[in-house]
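Encoded as C-alpha coordinates, the following chain is the form predicted alone, with no partner shown.
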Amino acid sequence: MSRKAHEKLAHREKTVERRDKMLIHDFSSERATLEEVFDQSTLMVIYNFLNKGILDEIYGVVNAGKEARVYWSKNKEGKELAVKIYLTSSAEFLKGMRKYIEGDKRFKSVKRDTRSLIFAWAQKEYRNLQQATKARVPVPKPIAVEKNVLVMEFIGKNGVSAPSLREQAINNPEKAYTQLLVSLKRLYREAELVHGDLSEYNIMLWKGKPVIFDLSQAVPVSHPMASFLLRRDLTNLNRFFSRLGVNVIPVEEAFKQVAC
(Lines of atoms letter the chains of each structure in order from A and count residues from 1; the text may use other names and numbers.)
(Lines give C-alpha, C1' and ligand atoms only; values in the text may rest on other atoms or scores of the structure.)
(Ligands and ions follow the chains in the order given, each with its own letter.)
Protein backbone atom coordinates (compact mmCIF):
# COMPACT_ATOMS: atom_id res chain seq x y z
CA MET A 1 0.00 0.00 0.00
CA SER A 2 1.32 3.45 -0.92
CA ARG A 3 1.99 6.05 1.73
CA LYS A 4 -0.80 8.25 0.39
CA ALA A 5 -3.31 5.38 0.45
CA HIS A 6 -2.19 4.44 3.97
CA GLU A 7 -2.70 8.03 5.19
CA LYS A 8 -6.14 8.13 3.56
CA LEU A 9 -7.15 4.88 5.26
CA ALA A 10 -5.81 6.07 8.61
CA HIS A 11 -7.80 9.30 8.24
CA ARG A 12 -10.97 7.34 7.48
CA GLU A 13 -10.43 5.06 10.49
CA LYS A 14 -9.90 8.09 12.71
CA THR A 15 -13.15 9.64 11.45
CA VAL A 16 -15.09 6.44 12.17
CA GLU A 17 -13.48 6.22 15.62
CA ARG A 18 -14.53 9.79 16.38
CA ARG A 19 -18.04 9.10 15.14
CA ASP A 20 -18.40 6.07 17.37
CA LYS A 21 -16.91 7.93 20.31
CA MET A 22 -19.35 10.75 19.71
CA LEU A 23 -22.42 8.56 19.60
CA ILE A 24 -21.69 6.12 22.42
CA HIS A 25 -21.43 8.92 24.98
CA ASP A 26 -25.17 9.54 24.72
CA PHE A 27 -26.26 6.46 26.64
CA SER A 28 -29.40 8.03 28.08
CA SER A 29 -31.10 8.84 24.77
CA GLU A 30 -33.36 6.46 22.98
CA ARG A 31 -32.40 5.33 19.50
CA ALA A 32 -35.36 7.14 17.96
CA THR A 33 -34.18 10.42 19.48
CA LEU A 34 -30.67 9.88 18.11
CA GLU A 35 -32.04 9.21 14.66
CA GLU A 36 -34.21 12.31 14.91
CA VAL A 37 -31.25 14.53 15.83
CA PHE A 38 -28.38 12.91 13.93
CA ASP A 39 -29.82 12.54 10.45
CA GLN A 40 -27.38 12.11 7.58
CA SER A 41 -27.05 15.83 6.88
CA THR A 42 -26.44 16.65 10.54
CA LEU A 43 -23.86 13.87 10.88
CA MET A 44 -21.93 15.25 7.92
CA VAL A 45 -21.81 18.68 9.58
CA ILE A 46 -20.58 17.12 12.84
CA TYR A 47 -17.89 15.13 10.97
CA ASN A 48 -16.82 18.34 9.24
CA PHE A 49 -16.43 20.11 12.59
CA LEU A 50 -14.49 17.12 13.96
CA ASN A 51 -12.16 17.07 10.96
CA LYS A 52 -11.56 20.82 11.18
CA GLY A 53 -10.68 20.52 14.86
CA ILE A 54 -13.56 22.73 15.96
CA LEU A 55 -14.84 19.76 17.97
CA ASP A 56 -12.98 16.79 19.39
CA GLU A 57 -15.64 14.92 21.38
CA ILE A 58 -19.37 15.21 21.90
CA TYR A 59 -20.93 13.89 25.10
CA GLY A 60 -24.52 13.80 26.36
CA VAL A 61 -27.50 16.09 26.07
CA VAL A 62 -27.52 19.03 28.48
CA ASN A 63 -30.78 20.52 27.23
CA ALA A 64 -33.57 19.02 25.16
CA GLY A 65 -36.40 21.10 23.76
CA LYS A 66 -39.04 20.62 21.10
CA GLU A 67 -37.01 22.47 18.48
CA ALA A 68 -33.41 21.66 19.43
CA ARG A 69 -30.97 19.57 21.47
CA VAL A 70 -27.88 21.01 23.14
CA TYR A 71 -24.91 18.69 23.64
CA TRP A 72 -21.88 19.14 25.85
CA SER A 73 -18.66 19.00 23.85
CA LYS A 74 -14.93 19.75 24.01
CA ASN A 75 -12.32 20.85 21.52
CA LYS A 76 -8.75 19.53 21.30
CA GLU A 77 -7.58 21.95 23.99
CA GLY A 78 -10.23 20.65 26.37
CA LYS A 79 -12.32 23.82 26.21
CA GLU A 80 -15.97 23.09 26.93
CA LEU A 81 -18.39 23.90 24.13
CA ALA A 82 -22.12 23.66 23.54
CA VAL A 83 -23.39 22.11 20.31
CA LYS A 84 -26.94 23.17 19.52
CA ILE A 85 -28.66 21.02 16.90
CA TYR A 86 -31.95 22.27 15.53
CA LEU A 87 -34.27 19.42 14.60
CA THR A 88 -34.87 19.48 10.86
CA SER A 89 -37.84 17.18 11.37
CA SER A 90 -39.54 19.57 13.77
CA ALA A 91 -42.17 21.78 12.14
CA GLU A 92 -43.95 22.56 15.41
CA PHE A 93 -42.27 25.88 16.04
CA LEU A 94 -42.23 27.10 12.42
CA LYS A 95 -45.43 29.12 12.79
CA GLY A 96 -43.94 31.01 15.72
CA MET A 97 -40.57 31.62 14.07
CA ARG A 98 -41.84 32.95 10.74
CA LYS A 99 -42.71 36.39 12.14
CA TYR A 100 -39.17 36.83 13.47
CA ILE A 101 -37.53 35.88 10.16
CA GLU A 102 -39.97 37.54 7.77
CA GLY A 103 -39.56 40.92 9.45
CA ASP A 104 -35.76 40.58 9.47
CA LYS A 105 -34.19 42.13 6.37
CA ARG A 106 -31.09 39.99 6.83
CA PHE A 107 -33.13 36.94 5.81
CA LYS A 108 -35.50 38.33 3.16
CA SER A 109 -34.21 35.88 0.52
CA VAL A 110 -34.68 32.72 2.62
CA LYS A 111 -36.88 30.03 1.09
CA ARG A 112 -40.02 29.08 3.00
CA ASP A 113 -39.58 25.31 3.14
CA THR A 114 -39.01 23.77 6.59
CA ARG A 115 -35.36 22.83 6.14
CA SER A 116 -34.36 26.23 4.72
CA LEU A 117 -36.14 28.05 7.55
CA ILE A 118 -34.42 25.96 10.20
CA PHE A 119 -31.01 26.48 8.58
CA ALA A 120 -31.76 30.22 8.55
CA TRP A 121 -32.81 30.05 12.21
CA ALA A 122 -29.40 28.59 13.18
CA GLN A 123 -27.62 31.24 11.10
CA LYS A 124 -29.79 33.88 12.74
CA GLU A 125 -28.79 32.84 16.23
CA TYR A 126 -25.11 32.73 15.24
CA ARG A 127 -25.22 36.26 13.81
CA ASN A 128 -27.17 37.57 16.78
CA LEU A 129 -24.57 36.11 19.15
CA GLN A 130 -21.80 37.69 17.08
CA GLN A 131 -23.42 41.11 17.25
CA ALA A 132 -24.14 40.77 20.98
CA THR A 133 -20.59 39.64 21.75
CA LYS A 134 -19.14 42.57 19.82
CA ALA A 135 -21.38 44.88 21.86
CA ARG A 136 -20.00 43.39 25.12
CA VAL A 137 -23.32 41.81 26.05
CA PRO A 138 -22.75 38.71 28.23
CA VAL A 139 -23.87 35.86 25.95
CA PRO A 140 -22.31 32.53 24.92
CA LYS A 141 -19.60 33.33 22.38
CA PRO A 142 -20.38 31.84 18.95
CA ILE A 143 -17.75 29.49 17.48
CA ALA A 144 -19.16 28.05 14.23
CA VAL A 145 -22.40 27.35 12.40
CA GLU A 146 -23.32 25.14 9.46
CA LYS A 147 -26.80 24.18 8.33
CA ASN A 148 -28.74 23.30 11.54
CA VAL A 149 -25.72 22.97 13.86
CA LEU A 150 -24.45 25.83 16.03
CA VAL A 151 -21.28 25.59 18.15
CA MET A 152 -20.82 28.09 20.96
CA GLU A 153 -19.19 28.64 24.33
CA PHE A 154 -20.45 26.38 27.10
CA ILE A 155 -21.69 28.36 30.10
CA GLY A 156 -21.01 26.08 33.05
CA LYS A 157 -18.38 23.60 34.15
CA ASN A 158 -17.68 19.89 33.66
CA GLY A 159 -20.78 19.41 31.54
CA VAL A 160 -23.13 21.00 34.07
CA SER A 161 -24.85 24.07 32.67
CA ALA A 162 -25.01 27.22 34.73
CA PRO A 163 -28.41 27.54 36.44
CA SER A 164 -31.04 29.90 35.11
CA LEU A 165 -32.38 32.72 37.26
CA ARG A 166 -35.42 30.54 37.80
CA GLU A 167 -33.32 27.70 39.20
CA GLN A 168 -31.04 29.51 41.66
CA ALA A 169 -31.42 32.01 44.47
CA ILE A 170 -29.89 35.40 43.62
CA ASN A 171 -27.71 36.91 46.32
CA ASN A 172 -28.05 40.45 45.04
CA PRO A 173 -31.18 40.74 42.86
CA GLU A 174 -30.94 44.56 42.67
CA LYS A 175 -27.47 44.31 41.11
CA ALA A 176 -28.56 41.57 38.70
CA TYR A 177 -31.55 43.67 37.60
CA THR A 178 -29.33 46.68 36.94
CA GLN A 179 -26.81 44.54 35.04
CA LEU A 180 -29.56 43.17 32.83
CA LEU A 181 -30.87 46.64 32.00
CA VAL A 182 -27.33 47.62 30.99
CA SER A 183 -27.11 44.48 28.85
CA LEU A 184 -30.41 45.25 27.13
CA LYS A 185 -29.23 48.81 26.50
CA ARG A 186 -26.02 47.56 24.87
CA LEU A 187 -27.96 44.95 22.95
CA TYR A 188 -30.29 47.63 21.58
CA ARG A 189 -27.92 50.53 20.99
CA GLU A 190 -24.68 48.78 20.02
CA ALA A 191 -25.77 45.38 18.67
CA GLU A 192 -29.01 46.93 17.34
CA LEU A 193 -31.00 43.92 18.52
CA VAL A 194 -33.98 43.15 20.75
CA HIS A 195 -33.98 39.74 22.46
CA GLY A 196 -37.70 39.27 22.00
CA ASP A 197 -38.27 36.38 24.40
CA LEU A 198 -36.40 37.36 27.55
CA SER A 199 -37.39 35.85 30.88
CA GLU A 200 -35.90 34.16 33.94
CA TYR A 201 -35.78 30.93 31.93
CA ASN A 202 -33.18 32.10 29.40
CA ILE A 203 -30.87 34.07 31.65
CA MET A 204 -28.12 32.07 33.34
CA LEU A 205 -26.34 33.09 36.51
CA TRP A 206 -22.65 32.38 36.06
CA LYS A 207 -19.84 33.60 38.32
CA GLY A 208 -22.24 36.03 39.94
CA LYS A 209 -23.33 37.66 36.68
CA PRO A 210 -26.39 37.18 34.45
CA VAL A 211 -25.66 35.69 31.01
CA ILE A 212 -28.35 35.96 28.34
CA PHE A 213 -28.89 33.02 25.99
CA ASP A 214 -31.37 31.74 23.38
CA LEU A 215 -30.94 34.61 20.94
CA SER A 216 -32.34 32.75 17.94
CA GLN A 217 -35.49 34.86 17.85
CA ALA A 218 -33.74 38.20 18.54
CA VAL A 219 -34.68 40.82 15.94
CA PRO A 220 -32.97 43.98 14.64
CA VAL A 221 -34.25 47.30 16.00
CA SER A 222 -35.62 48.01 12.51
CA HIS A 223 -38.00 45.03 12.80
CA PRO A 224 -41.67 46.15 12.85
CA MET A 225 -42.21 44.29 16.14
CA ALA A 226 -39.02 45.52 17.87
CA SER A 227 -40.67 48.07 20.21
CA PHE A 228 -43.42 45.65 21.20
CA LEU A 229 -40.89 42.88 21.89
CA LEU A 230 -38.60 45.15 23.93
CA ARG A 231 -41.52 46.24 26.11
CA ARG A 232 -42.46 42.59 26.58
CA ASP A 233 -38.87 41.74 27.62
CA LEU A 234 -38.86 44.58 30.14
CA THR A 235 -42.29 43.55 31.46
CA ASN A 236 -41.00 40.00 32.03
CA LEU A 237 -37.91 41.27 33.85
CA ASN A 238 -39.96 43.56 36.06
CA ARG A 239 -42.42 40.81 36.88
CA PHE A 240 -39.65 38.44 37.96
CA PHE A 241 -37.52 40.90 39.92
CA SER A 242 -40.44 42.61 41.62
CA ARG A 243 -41.26 39.23 43.17
CA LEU A 244 -37.76 39.28 44.64
CA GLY A 245 -38.42 42.63 46.29
CA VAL A 246 -36.56 44.78 43.78
CA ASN A 247 -37.87 48.31 43.29
CA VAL A 248 -38.15 47.97 39.51
CA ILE A 249 -38.30 50.82 37.01
CA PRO A 250 -41.68 51.26 35.27
CA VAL A 251 -41.66 49.67 31.84
CA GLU A 252 -42.04 52.90 29.85
CA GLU A 253 -39.25 54.57 31.81
CA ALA A 254 -37.02 51.50 31.37
CA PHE A 255 -37.88 51.49 27.65
CA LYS A 256 -36.63 55.08 27.33
CA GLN A 257 -33.42 54.24 29.22
CA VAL A 258 -32.74 51.30 26.92
CA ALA A 259 -33.89 52.54 23.54
CA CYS A 260 -33.84 56.35 23.57
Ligand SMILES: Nc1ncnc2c1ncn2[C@@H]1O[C@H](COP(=O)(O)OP(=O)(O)O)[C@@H](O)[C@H]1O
Given for the second form:
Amino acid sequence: MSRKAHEKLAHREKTVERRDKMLIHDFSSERATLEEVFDQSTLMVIYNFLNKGILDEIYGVVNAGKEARVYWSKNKEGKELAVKIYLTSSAEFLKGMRKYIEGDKRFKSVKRDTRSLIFAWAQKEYRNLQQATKARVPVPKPIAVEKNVLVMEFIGKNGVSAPSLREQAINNPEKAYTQLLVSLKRLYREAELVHGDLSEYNIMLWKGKPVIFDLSQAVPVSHPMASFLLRRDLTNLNRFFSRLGVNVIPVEEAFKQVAC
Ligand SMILES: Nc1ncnc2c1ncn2[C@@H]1O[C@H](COP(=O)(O)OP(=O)(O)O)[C@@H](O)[C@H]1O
Ligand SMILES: [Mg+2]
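Please supply the corresponding structure for the form predicted in complex with the ligand (the preceding block corresponds to the form predicted alone).
The complete assembly is shown below, putting the previous chain first.
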Protein backbone atom coordinates (compact mmCIF):
# COMPACT_ATOMS: atom_id res chain seq x y z
CA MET A 1 0.00 0.00 0.00
CA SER A 2 1.30 3.47 -0.85
CA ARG A 3 1.99 5.90 1.91
CA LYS A 4 -0.84 8.13 0.82
CA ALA A 5 -3.34 5.29 0.78
CA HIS A 6 -2.14 4.25 4.17
CA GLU A 7 -2.64 7.72 5.55
CA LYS A 8 -6.07 7.90 4.03
CA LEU A 9 -7.04 4.64 5.63
CA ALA A 10 -5.70 5.76 8.98
CA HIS A 11 -7.71 8.93 8.66
CA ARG A 12 -10.85 6.98 7.85
CA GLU A 13 -10.31 4.73 10.81
CA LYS A 14 -9.94 7.73 13.01
CA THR A 15 -13.12 9.26 11.65
CA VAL A 16 -15.03 6.05 12.21
CA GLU A 17 -13.59 5.79 15.68
CA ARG A 18 -14.67 9.35 16.40
CA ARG A 19 -18.13 8.69 15.04
CA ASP A 20 -18.46 5.50 17.08
CA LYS A 21 -17.45 7.37 20.15
CA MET A 22 -20.08 9.96 19.42
CA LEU A 23 -22.67 7.28 18.83
CA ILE A 24 -21.69 5.51 21.99
CA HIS A 25 -21.95 8.79 23.71
CA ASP A 26 -25.29 9.65 22.15
CA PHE A 27 -26.98 6.32 22.57
CA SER A 28 -25.52 5.09 25.82
CA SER A 29 -27.25 4.95 29.14
CA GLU A 30 -26.99 8.72 29.29
CA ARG A 31 -29.54 8.89 26.55
CA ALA A 32 -31.95 6.87 28.63
CA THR A 33 -31.73 9.36 31.47
CA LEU A 34 -31.92 12.34 29.17
CA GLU A 35 -34.93 10.86 27.42
CA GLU A 36 -36.82 10.60 30.67
CA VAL A 37 -36.42 14.31 31.23
CA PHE A 38 -36.59 15.99 27.81
CA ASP A 39 -39.08 16.04 25.01
CA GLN A 40 -38.01 15.07 21.49
CA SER A 41 -37.35 18.62 20.34
CA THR A 42 -35.13 19.43 23.34
CA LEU A 43 -33.24 16.15 22.82
CA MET A 44 -32.60 17.06 19.19
CA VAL A 45 -31.15 20.42 20.22
CA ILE A 46 -28.87 18.74 22.75
CA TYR A 47 -27.66 16.15 20.21
CA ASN A 48 -27.09 18.92 17.74
CA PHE A 49 -24.87 20.70 20.27
CA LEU A 50 -23.05 17.42 20.98
CA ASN A 51 -22.48 16.80 17.27
CA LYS A 52 -21.24 20.31 16.67
CA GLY A 53 -18.81 19.93 19.56
CA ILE A 54 -20.32 22.84 21.47
CA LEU A 55 -20.98 20.30 24.22
CA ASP A 56 -18.97 17.16 24.85
CA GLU A 57 -20.60 15.79 27.97
CA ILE A 58 -23.62 16.65 30.04
CA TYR A 59 -23.49 15.81 33.70
CA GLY A 60 -26.01 16.33 36.45
CA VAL A 61 -28.53 18.98 37.23
CA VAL A 62 -27.11 22.04 38.95
CA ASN A 63 -30.46 23.57 39.64
CA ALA A 64 -34.02 22.52 38.98
CA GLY A 65 -36.12 25.65 39.10
CA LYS A 66 -39.80 26.02 38.42
CA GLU A 67 -39.43 26.96 34.77
CA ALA A 68 -35.86 26.08 33.87
CA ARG A 69 -33.26 23.47 34.68
CA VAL A 70 -29.56 24.20 34.70
CA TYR A 71 -27.13 21.38 33.83
CA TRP A 72 -23.41 21.14 34.33
CA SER A 73 -21.59 20.36 31.12
CA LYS A 74 -18.15 20.48 29.52
CA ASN A 75 -16.88 21.15 26.03
CA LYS A 76 -14.11 19.24 24.23
CA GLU A 77 -11.44 21.36 25.85
CA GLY A 78 -12.80 20.49 29.26
CA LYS A 79 -14.16 23.97 29.87
CA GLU A 80 -17.11 23.90 32.24
CA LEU A 81 -20.43 25.09 30.87
CA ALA A 82 -23.91 25.69 32.16
CA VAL A 83 -26.82 24.51 30.01
CA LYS A 84 -30.06 26.22 30.89
CA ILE A 85 -33.13 24.48 29.54
CA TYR A 86 -36.55 26.08 29.67
CA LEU A 87 -39.07 23.33 30.05
CA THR A 88 -42.34 24.02 31.73
CA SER A 89 -44.73 26.73 30.84
CA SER A 90 -47.24 27.41 33.53
CA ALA A 91 -49.98 29.86 32.62
CA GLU A 92 -48.49 32.20 35.20
CA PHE A 93 -45.02 32.04 33.64
CA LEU A 94 -46.40 32.69 30.14
CA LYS A 95 -48.40 35.63 31.38
CA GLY A 96 -45.32 37.04 33.07
CA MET A 97 -43.16 36.50 29.96
CA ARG A 98 -45.57 38.31 27.63
CA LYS A 99 -45.23 41.55 29.56
CA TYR A 100 -41.46 41.55 29.10
CA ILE A 101 -41.45 40.45 25.46
CA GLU A 102 -44.23 42.72 24.22
CA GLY A 103 -42.43 45.98 24.98
CA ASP A 104 -39.12 44.64 23.65
CA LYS A 105 -38.42 45.96 20.15
CA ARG A 106 -35.97 43.14 19.49
CA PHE A 107 -38.83 40.64 19.64
CA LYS A 108 -41.53 42.47 17.75
CA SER A 109 -42.41 39.68 15.37
CA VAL A 110 -42.58 36.81 17.86
CA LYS A 111 -45.71 34.68 17.63
CA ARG A 112 -47.87 34.33 20.71
CA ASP A 113 -48.03 30.55 20.99
CA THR A 114 -46.37 28.85 23.95
CA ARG A 115 -43.45 27.34 22.01
CA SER A 116 -42.58 30.58 20.27
CA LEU A 117 -42.69 32.46 23.55
CA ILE A 118 -40.40 30.01 25.32
CA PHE A 119 -37.92 30.03 22.42
CA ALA A 120 -38.00 33.84 22.43
CA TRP A 121 -37.37 33.79 26.16
CA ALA A 122 -34.18 31.68 25.79
CA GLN A 123 -33.12 33.83 22.84
CA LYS A 124 -33.74 36.95 24.92
CA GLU A 125 -31.54 35.71 27.74
CA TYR A 126 -28.80 34.89 25.22
CA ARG A 127 -28.98 38.31 23.56
CA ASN A 128 -29.02 40.04 26.95
CA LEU A 129 -25.91 38.11 28.03
CA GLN A 130 -24.23 39.06 24.74
CA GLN A 131 -25.01 42.75 25.17
CA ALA A 132 -23.92 42.69 28.82
CA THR A 133 -20.66 40.89 27.99
CA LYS A 134 -19.90 43.45 25.30
CA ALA A 135 -20.47 46.22 27.85
CA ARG A 136 -17.97 44.52 30.23
CA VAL A 137 -20.60 43.68 32.82
CA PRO A 138 -19.56 40.52 34.70
CA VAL A 139 -22.15 37.92 33.59
CA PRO A 140 -21.79 34.31 32.39
CA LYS A 141 -20.54 34.53 28.79
CA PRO A 142 -23.11 33.21 26.34
CA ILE A 143 -21.98 30.42 24.02
CA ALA A 144 -24.95 29.13 22.06
CA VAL A 145 -28.72 29.12 21.97
CA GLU A 146 -31.22 27.04 20.06
CA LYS A 147 -34.92 26.77 20.73
CA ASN A 148 -35.32 26.40 24.52
CA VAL A 149 -31.66 25.56 25.27
CA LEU A 150 -29.05 28.12 26.27
CA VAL A 151 -25.36 27.29 26.73
CA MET A 152 -23.18 29.65 28.74
CA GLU A 153 -19.99 29.84 30.74
CA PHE A 154 -20.15 28.01 34.06
CA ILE A 155 -19.63 30.30 37.04
CA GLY A 156 -18.09 28.09 39.69
CA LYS A 157 -15.86 25.04 39.70
CA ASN A 158 -16.19 21.27 39.33
CA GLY A 159 -19.92 21.50 38.84
CA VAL A 160 -20.49 23.54 41.96
CA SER A 161 -22.00 26.93 41.20
CA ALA A 162 -20.48 29.97 42.83
CA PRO A 163 -22.48 30.96 45.91
CA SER A 164 -25.09 33.68 45.57
CA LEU A 165 -24.89 36.81 47.70
CA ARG A 166 -27.67 35.24 49.68
CA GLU A 167 -25.54 32.21 50.52
CA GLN A 168 -22.13 33.68 51.13
CA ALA A 169 -21.02 36.41 53.51
CA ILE A 170 -19.16 39.18 51.71
CA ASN A 171 -15.80 40.33 53.01
CA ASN A 172 -16.11 43.86 51.77
CA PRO A 173 -19.77 44.78 51.19
CA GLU A 174 -19.01 48.45 50.43
CA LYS A 175 -16.78 47.39 47.57
CA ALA A 176 -19.31 44.86 46.23
CA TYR A 177 -22.06 47.52 46.35
CA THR A 178 -19.94 50.00 44.41
CA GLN A 179 -18.97 47.32 41.86
CA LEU A 180 -22.62 46.46 41.38
CA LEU A 181 -23.58 50.08 40.80
CA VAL A 182 -20.83 50.34 38.17
CA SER A 183 -22.18 47.15 36.57
CA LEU A 184 -25.74 48.49 36.53
CA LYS A 185 -24.51 51.71 34.98
CA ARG A 186 -22.68 49.84 32.21
CA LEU A 187 -25.68 47.59 31.77
CA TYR A 188 -27.92 50.63 31.34
CA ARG A 189 -25.72 52.93 29.31
CA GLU A 190 -23.65 50.58 27.20
CA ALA A 191 -25.74 47.42 26.95
CA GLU A 192 -28.91 49.55 27.13
CA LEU A 193 -30.57 47.02 29.39
CA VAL A 194 -32.27 46.88 32.78
CA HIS A 195 -31.96 43.58 34.65
CA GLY A 196 -35.46 43.64 36.06
CA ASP A 197 -35.11 40.84 38.62
CA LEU A 198 -32.03 41.89 40.52
CA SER A 199 -31.67 40.59 44.06
CA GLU A 200 -29.20 38.69 46.21
CA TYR A 201 -30.52 35.51 44.55
CA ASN A 202 -29.37 36.53 41.07
CA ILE A 203 -25.89 37.71 41.97
CA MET A 204 -23.09 35.21 42.52
CA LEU A 205 -19.84 35.88 44.26
CA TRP A 206 -17.00 34.48 42.20
CA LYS A 207 -13.33 35.12 42.81
CA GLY A 208 -14.30 37.89 45.18
CA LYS A 209 -16.43 39.75 42.64
CA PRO A 210 -20.18 39.96 42.08
CA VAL A 211 -21.39 38.29 38.87
CA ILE A 212 -24.92 39.13 37.75
CA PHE A 213 -26.92 36.35 36.12
CA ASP A 214 -30.44 35.19 35.22
CA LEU A 215 -30.99 37.85 32.55
CA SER A 216 -33.96 36.30 30.77
CA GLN A 217 -36.36 39.05 31.84
CA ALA A 218 -33.91 41.92 31.30
CA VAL A 219 -35.43 44.56 29.01
CA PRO A 220 -34.06 47.28 26.74
CA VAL A 221 -34.04 50.79 28.22
CA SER A 222 -36.75 51.69 25.70
CA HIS A 223 -39.19 49.21 27.28
CA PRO A 224 -42.20 50.93 28.92
CA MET A 225 -41.37 49.25 32.25
CA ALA A 226 -37.62 50.00 32.17
CA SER A 227 -37.63 52.88 34.69
CA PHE A 228 -39.96 51.08 37.05
CA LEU A 229 -37.78 47.94 36.89
CA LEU A 230 -34.55 49.86 37.43
CA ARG A 231 -35.98 51.54 40.53
CA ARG A 232 -37.10 48.16 41.80
CA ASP A 233 -33.65 46.63 41.15
CA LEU A 234 -31.98 49.50 43.00
CA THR A 235 -34.45 49.22 45.88
CA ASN A 236 -33.64 45.50 46.23
CA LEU A 237 -29.92 46.17 46.08
CA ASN A 238 -30.18 48.92 48.71
CA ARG A 239 -32.30 46.80 51.00
CA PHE A 240 -29.77 43.98 50.90
CA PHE A 241 -26.67 46.12 51.34
CA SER A 242 -28.09 48.45 53.97
CA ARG A 243 -28.77 45.35 56.10
CA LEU A 244 -25.05 44.63 55.85
CA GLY A 245 -24.34 48.08 57.20
CA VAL A 246 -23.42 49.75 53.91
CA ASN A 247 -24.23 53.44 53.72
CA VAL A 248 -26.28 53.07 50.54
CA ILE A 249 -27.07 55.83 48.03
CA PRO A 250 -30.79 56.73 48.10
CA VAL A 251 -32.70 55.08 45.26
CA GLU A 252 -33.49 58.27 43.33
CA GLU A 253 -29.91 59.40 43.49
CA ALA A 254 -28.63 55.97 42.47
CA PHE A 255 -31.19 55.99 39.63
CA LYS A 256 -29.74 59.25 38.34
CA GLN A 257 -26.20 57.92 38.62
CA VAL A 258 -27.07 54.83 36.65
CA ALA A 259 -29.49 56.16 34.07
CA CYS A 260 -28.92 59.86 33.50
N1 LIG B 1 -23.83 30.17 34.36
C2 LIG B 1 -24.02 29.50 35.49
N3 LIG B 1 -22.99 28.93 36.13
C4 LIG B 1 -23.17 28.24 37.27
N5 LIG B 1 -24.36 28.07 37.86
C6 LIG B 1 -25.43 28.61 37.29
C7 LIG B 1 -25.32 29.37 36.08
N8 LIG B 1 -26.56 29.81 35.73
C9 LIG B 1 -27.39 29.36 36.68
N10 LIG B 1 -26.73 28.64 37.63
C11 LIG B 1 -27.29 27.99 38.83
O12 LIG B 1 -28.66 27.70 38.61
C13 LIG B 1 -29.49 28.47 39.48
C14 LIG B 1 -30.72 28.96 38.73
O15 LIG B 1 -30.34 29.75 37.63
P16 LIG B 1 -31.17 31.00 37.15
O17 LIG B 1 -30.55 31.49 35.89
O18 LIG B 1 -31.31 31.97 38.28
O19 LIG B 1 -32.55 30.34 36.80
P20 LIG B 1 -34.03 30.61 37.38
O21 LIG B 1 -34.68 31.34 36.25
O22 LIG B 1 -34.55 29.24 37.59
O23 LIG B 1 -33.92 31.44 38.63
C24 LIG B 1 -28.61 29.58 39.99
O25 LIG B 1 -28.99 30.01 41.25
C26 LIG B 1 -27.24 28.95 40.01
O27 LIG B 1 -27.06 28.19 41.18
MG1 LIG C 1 -32.76 32.98 39.34
